[in-house]
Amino acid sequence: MTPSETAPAQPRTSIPGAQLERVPVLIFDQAGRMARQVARRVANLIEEGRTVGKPVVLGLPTGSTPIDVYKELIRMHRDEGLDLSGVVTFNLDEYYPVNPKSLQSYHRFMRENFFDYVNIPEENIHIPRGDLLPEDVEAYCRAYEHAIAEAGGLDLLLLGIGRSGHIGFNEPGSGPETRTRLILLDEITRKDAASDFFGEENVPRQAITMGVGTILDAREIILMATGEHKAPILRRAVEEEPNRSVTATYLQLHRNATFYVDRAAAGELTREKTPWLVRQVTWDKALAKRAVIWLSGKLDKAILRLEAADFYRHHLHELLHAYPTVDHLTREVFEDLRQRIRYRESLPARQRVILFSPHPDDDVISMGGMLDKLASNENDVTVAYMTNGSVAVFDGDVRRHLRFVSFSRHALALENDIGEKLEARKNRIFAFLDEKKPGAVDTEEIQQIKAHIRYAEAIAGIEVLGLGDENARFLDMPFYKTGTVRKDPIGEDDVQVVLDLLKEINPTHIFVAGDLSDPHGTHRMCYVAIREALKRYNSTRQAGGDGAQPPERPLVWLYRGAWQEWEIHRADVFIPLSKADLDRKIEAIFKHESQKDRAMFPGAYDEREFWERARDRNAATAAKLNKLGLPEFYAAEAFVTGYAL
């Protein structure tokens, strides 16, 4: 396919509302369910070629989102007898220069994801190539298209996309007649990439990566995106005209081209976000109100004073007509927006509660307000910290804290021997450190001295809310424990740990963090762990087990994290914080001082620090309220609670 050969697509679905979107796009529920379904489309297809004795050449992408991919093909060959035996792959791209041994190597990647564990012969991998000389790699790229063309061409490629909209590492400014070279990473990219790396600093600049033209040539295409950080970009791509400053927004011209994605990621599409201006719809409540808050953001006007010729404006005459009068309508929409409002008065007292926190300073950043106020309640709480969050800490706070220890010597009364191996101990650890390049894996005594760091600024930050140490419990969960940021998939052991905590505890109200854009992965993972502990929790509630008074079902409250708060329309209950309130708050994550001022994984293109997003997040909120003709607060905290993990 050339570009004179092609034309702006136009829309191609049949899918009511989805008029606007330039490219078919299947939305699933879960993206469990999405990676299956890839995963059987790539087995049908493998199954055809060697029914018919045809190779099959696959293109394949890395990164968070094929990995269940990968599983699901990997658990087909093991437990369904799939044969890959002729299978031909090419791989997208790898950044340049990087060693193929390296933690941060795509030839690593797929071989600790999907090639060791199934039968694709070796001679049929193709992964570009990271180490090779500056003046070999021109030649390289032109081999690696011959290379494709000679195994026929690719019947299908699986691809991701960036927030930058890049599908492979064509960066903005890539077009359709560009192939297999080296390119300039783009800033978003290398920022996103800035976790795996330890800093953007290390992260390269370039990379080879297939051409835009490239994966034109494929004869179908499916891209897939999960999570709500893609949701902005997924919509350019898909209701966008073709452009460079896209360059997903090609694959509208592409006779086979799907996009797979979960509800999250398709979050910002319009039959998704607005879908009234697109389809006629049946009205509920849920939905009225998520519409009059639509048009009264819109209109920048309150509730109670939106008109009839408001609705009539914004094609919403269908929503009016569905109650007696506008008052009708926008009166049942405020009142049911403000009953959300709860005061400390209204919220758990002397409860059982359980606040899980992915990382060693998610509490007090997402919902220390309402921790503040739990904690006035007089409620028994646990903070749960489920990982350790040792990967986060500069080496320059281990150096720090163990010449505390060693200046400190005579007044801990570690003298004599103990004080000799202590220095022993420090001046190893030193020395090591020296040495260390950017993102190799710490010791095991450095990890620990790292664990222990955040957690002793975990509980210097809920004390500042009148908690101590006798309320924090450090998991410590398996699956975290690998000195890498890349972590192992959550398995029973990680399960276990919870279930025995809700087990111990037998909470009456448990906090989840619902943020499941977290960009280090973690948040989701550890929601995976609770769901499936709090499932054999409760069916042990509904059995009764031996005859003792089976434990109360726990309501479930989900909170964000540091990256984005819950939609108004979404919100179940709203938290009113006092300027005092979000001082203490603030005050809360100043303890974490290995994450103030320059965190190691600050997140893509917010310079800002986490007490200032906490801040920012929680004024914007009460502003939002506030221009619905809502009481007027200084600050809020949201939650949707009642939600079936």
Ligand code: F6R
Given for the second form:
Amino acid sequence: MTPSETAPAQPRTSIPGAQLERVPVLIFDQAGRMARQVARRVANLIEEGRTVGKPVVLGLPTGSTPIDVYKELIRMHRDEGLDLSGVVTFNLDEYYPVNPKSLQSYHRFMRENFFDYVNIPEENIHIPRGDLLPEDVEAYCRAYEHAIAEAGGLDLLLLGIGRSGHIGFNEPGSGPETRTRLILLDEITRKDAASDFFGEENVPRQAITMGVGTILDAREIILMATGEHKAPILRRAVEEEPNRSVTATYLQLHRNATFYVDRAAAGELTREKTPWLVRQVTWDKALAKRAVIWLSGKLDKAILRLEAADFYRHHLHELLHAYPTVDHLTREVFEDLRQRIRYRESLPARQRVILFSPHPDDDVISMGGMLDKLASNENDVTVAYMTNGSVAVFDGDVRRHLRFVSFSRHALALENDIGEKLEARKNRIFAFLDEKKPGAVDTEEIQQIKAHIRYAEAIAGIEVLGLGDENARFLDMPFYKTGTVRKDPIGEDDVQVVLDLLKEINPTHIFVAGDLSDPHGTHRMCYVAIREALKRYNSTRQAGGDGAQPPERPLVWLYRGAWQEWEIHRADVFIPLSKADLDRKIEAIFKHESQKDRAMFPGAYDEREFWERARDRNAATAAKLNKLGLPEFYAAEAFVTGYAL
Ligand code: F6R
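The form predicted alone done, now the form predicted together with this ligand:
Following is the full complex, with the preceding chain placed first.
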């Protein structure tokens, strides 16, 4: 594309409320539908190319976002005969330096997630190489550009977006003039990649990437974004003028670039977050509540102190007109919130409860206060730890625990030949760990030991809250047991494990981590398994199951994982916590020693330990309620209830 072909950066959409958006954005309720639509577009292009006998040149990304698109294309190839023999591909980027065979290489990623399952000829596949000598990189990058041009240019380029705003690996500072080159990775990108590399220190500092200019030369561009962790950067990419701090803003200069996003990623766009500012809305109670809470926060004024003029000055006059007076509106919202505050006495008592905890620590980090109260209320509580959490345990912890067993040989009656076997096994494991390369997969036995370290910590955690061994179940779901950070998809076996537990306990209440932000993260996958199992469980219950009196369907409570809390307007229940409550919760979190001081996957730009995050988040919820004019609690947890999964 020549510069004269670029479009002016201005709103290019007729979607109501999207006038601040500088690039067309399509929002999908489900990430799965979005992926299918993108795959359909790719397939159509391939079919068109085939009809006219012209190869189709695709630009391809890696990462979590495009995986479902690749899956759908593989399905089309397998079930519908989609023929990809005329496709030529150029990948966007690759880490540098990296061995193409290593777990983290994009060569391996592309083969395992796409190329091994379709019929693109080997010679048509191009992926930047991360194993070049430094002195060869520059010429290689020029040759890569040349190869794209030789192939006729990119017909369609698929993109993800990093939380630094990068497209490809064009980090902040990259302008539209840049071409394929070696670049330094941004801190946030390296932190986001840390889990793939088993620690940030193992993430390469550099990468080879197509430039922004190379990207803009494509004839059509589709950028995809899913999950609420992408929402802040997506808003900047869509609503800010093109600028070097957010490279994705340059896509606004392209005539045929479209953003495909799920509702979570769209959450910070003005038309989604505060729709009343940009379009006429139909006011219902839920939207009125959201707007009043927003206004109260914006003006730093308690809800019952808001005046009519405050509404008029902030595009909320129509809302006001739906109520007889401003007091009717503010009182309705205030009372709604007040009634959602639940002390221990009004929480479930003497019921059968399952708390599904994706990892062995989400239970206490995310809802330790609630769990404490459920235990005090004499509920029959089962904490079901869904995955074993073994990938997040440092090797040093394995050595430490093995030394403990070795020291305690006599006390544990592990003497004579058993003691000798134990020593031999310990030495073998030590030798393996000494030789282990960063990012290498552990042996089966080490994975097991790591899982047991987490199990023992999980029980110690709930013991602080008055529960014990009999309350813990370790489901050890199969999808997690790859030994690496990348997981298998949820399968029938996973669903069955959850279904068996539901049938055994017949719970009246279940607690589920409602972290839907990362469509491929462990929390989301656990959620999917529970949703499927619950659907089957509820349908057998309705039919009366095996002739027994069907118990009621369990009430579903959603809590949020370690990273964020429900927004005030979305929460159905607030549980106030006193200082003593919060101290007990923190003590329970402390028992997860392998995750203390330095967690394996702390997340970008947040050095706080999990107990600090839990403390800050619970204190922040209490402070927000207080600012709205509700009582001043020390801390609070929030939940969404009655949710149909
Ligand atoms: C990967 C790439 C990156 C990713 C971006 C988002 O080839 O070019 O720009 O698209 O970092 O990654 P995910 O999809 O993992 O969130």
